[in-house]
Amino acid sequence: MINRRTLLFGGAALLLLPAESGAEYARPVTMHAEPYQTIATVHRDLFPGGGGAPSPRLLKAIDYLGGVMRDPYVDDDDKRFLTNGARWLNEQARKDYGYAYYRLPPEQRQQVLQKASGLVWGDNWLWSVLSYLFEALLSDPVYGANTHEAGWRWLRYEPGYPRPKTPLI
């Protein structure tokens, strides 16, 4: 049975936990890993910012994707999804060119995508890496991404208020 002086302390040390932080959700992944690497250089073959627009890099995209896969939320069919796309396309560029796809020279990189996006899991990964990706430009600095709403000033966005305070994940 719990009395009420537990249940005081209990809450009150429930309060004192720090919430995850948008820096810890975005924490940098290991570039050098799969599947960032790839996925990180089509980020960069896709979206490559300049003109204005900001890099993926700048949004730290990737790190965000990091949180994403690290989030029990999200359903592990979608992470085993993006892990799987990545390793197809570098088995891809293999055949293809004889390296993984993020040492191949853009021109060959190029290659790769146009045809894997002529497959359907090529199509349907493609579409869900640039998801993420368009979700950490558009999302809210607290979750680590969007570094200096860089997303929004390029869109000339106006979020929604109230902003959240911590991330609501």
The other form holds:
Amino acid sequence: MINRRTLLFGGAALLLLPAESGAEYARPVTMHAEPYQTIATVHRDLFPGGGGAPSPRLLKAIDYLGGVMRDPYVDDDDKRFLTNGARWLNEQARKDYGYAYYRLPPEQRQQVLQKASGLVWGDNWLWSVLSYLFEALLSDPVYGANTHEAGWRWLRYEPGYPRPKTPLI
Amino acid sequence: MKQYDICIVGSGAGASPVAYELSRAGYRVLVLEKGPYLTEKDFTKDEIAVSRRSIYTPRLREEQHVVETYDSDGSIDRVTAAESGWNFWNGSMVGGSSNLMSGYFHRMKPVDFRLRSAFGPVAGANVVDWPISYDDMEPYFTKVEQLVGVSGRVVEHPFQERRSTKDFPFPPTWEQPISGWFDTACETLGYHSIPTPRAVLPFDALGRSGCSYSNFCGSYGCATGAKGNARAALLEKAKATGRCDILPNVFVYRLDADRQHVTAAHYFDADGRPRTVTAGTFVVAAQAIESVRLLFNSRNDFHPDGLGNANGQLGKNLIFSAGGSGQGRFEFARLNERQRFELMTRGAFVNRSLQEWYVYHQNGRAVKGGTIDFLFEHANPVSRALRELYDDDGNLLWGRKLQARLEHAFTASRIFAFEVFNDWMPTDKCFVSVDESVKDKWGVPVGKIRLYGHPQDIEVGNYLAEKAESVLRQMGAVEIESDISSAPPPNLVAGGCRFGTDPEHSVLDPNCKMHGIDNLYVSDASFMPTGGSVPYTWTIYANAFRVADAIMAALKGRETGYNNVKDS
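Mind pulling up the form predicted in complex with its partner chain next to the form predicted on its own we just looked at?
Below is the entire complex, every chain and molecule, led by the chain shown above.
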């Protein structure tokens, strides 16, 4: 896929589950895993919803990200970058405010995001997180996100036909 | 045991006319295709699978290329595609990338066949005249219009090429109201608006269904068969003769040859087992880069540097389509209600081009220009959303600002775009070879692509982009911008097996038969010495019909070969 990632792949272990043939793409993730806790919080901060826009929770954006992590078509380096970025964001948060990102109040989280977005890794990581969030917002609901076509309805988007009956990946 | 007269490697626009013509003429044809056999029922408008995950191209971890570029100091920067994500694959399926084309079909013009004579040499470039003329190719352009199906409407303009028929066999597809805005703007500016010919059927014809106007064309397989892809238009009909077998999911990795003949093709079948097929005549049409790779990987004692490379010409003069793209935004706030309604009409085609500057004059000299096609931005919603991620100062947006920007982009504006096509100068610095140190999943050395764009490519592209921008301004668009660069479009690649009369400077003869080998033809875009200033597909189809005629002429009076497929 198109991405803007650079060379920032550290050695952290991958948050990967083996691909399961025939399984639903987006299905509930284990939220106590720190990367998911962190990214779910980042989702809310980047795209809060409201004013007609669906929330990441309604879109099942974090469950969709779980599907991305199992997706054999997504490069392992991209998956590693997603989890590493969450780790680096927490490191930044702990350094500046003493707690992991997802434990901070909203104002401090925005400060951490601002600082991260000014760094090469942070800008690339936020772009990556948003790109998969947009997939959850605008993909065919057959992938398990974009619940009730909420993203399409918000943006008055008409899909092309024929639509997929099952996920092709 | 099956017996074949013709074995074709590849199944796209360069392969299918040969399969069609030869099978209908009574010859037994085998088509070997690396990708799966997908048909209309397999194609849906699934952006995640098609565009975001690229399921129609190989995974780069399994099959890739090595890409080399020039640093500013002239040194070579080398990177594998698996590391960089640089994807030079197109459609890997029966029918090849023609399944995924947008179907902008422009004929090459007479001047494209004699660039060297018309414009003289270009410093640092290997520009030559073609060994054939437009008049040689014209009957085949016409044949493609009729058999593949091209819709359009001929209008007079300064660079309208000679035609043997008055008009296209099919009328234009349903057109978007903005096409009228475009025509008005061009009239004001004194430009000749051209209805873009499309390889899309406006109604049921040729045994295929007409367009369903689903609003997704480029990058997607056609679910009705309206798009003139190689499988729907030609291969299904070749198969129906009972004399054309199509083997999907097989990868041809080597050709055997003695001094003057190819004797066998080796391939891995769908289960990874090595197989061999023999035939009287072989045709390679695996797309420019992969055809060259196969010929290099077929080196043997008779041909130690690869088939067709006795004079070091194989892989040389790789070209792409130069140019780039641009866009402008129409804001609802600047439009009346009727204009908004017209702007948001979906499904129809814009179908407009400009060839006003196919040749232009600058600083007292004639310059080869090109073609500008106009269209709406692609309907892919995720891609559209991602374009809104940064503000005008380049800052990443998030939160309510991002939501507001998205909402505005999708519901209160629409982006109108253009694509510029001009010649990519063939040079010694842009070529294909193989990299013995990097292997694909079958253990076969991968293609290595050296990239270089000649400065003239950029100059011409910018000139055309400025003209395109002037039309968008006249139409009332805002936020107009363009991006012309030497970045190669992987779906518009040609050259590497240049055809010509002189074996010292070409790989193929004027019939696209390999110099020095009696029964090997190359019929994809790799034969092209220069690319013209139009998308390549129509030319590839037309030339492959011409090659089919040449093969049939060569076979006449000759006993057909005995062939078989067997385990190695």
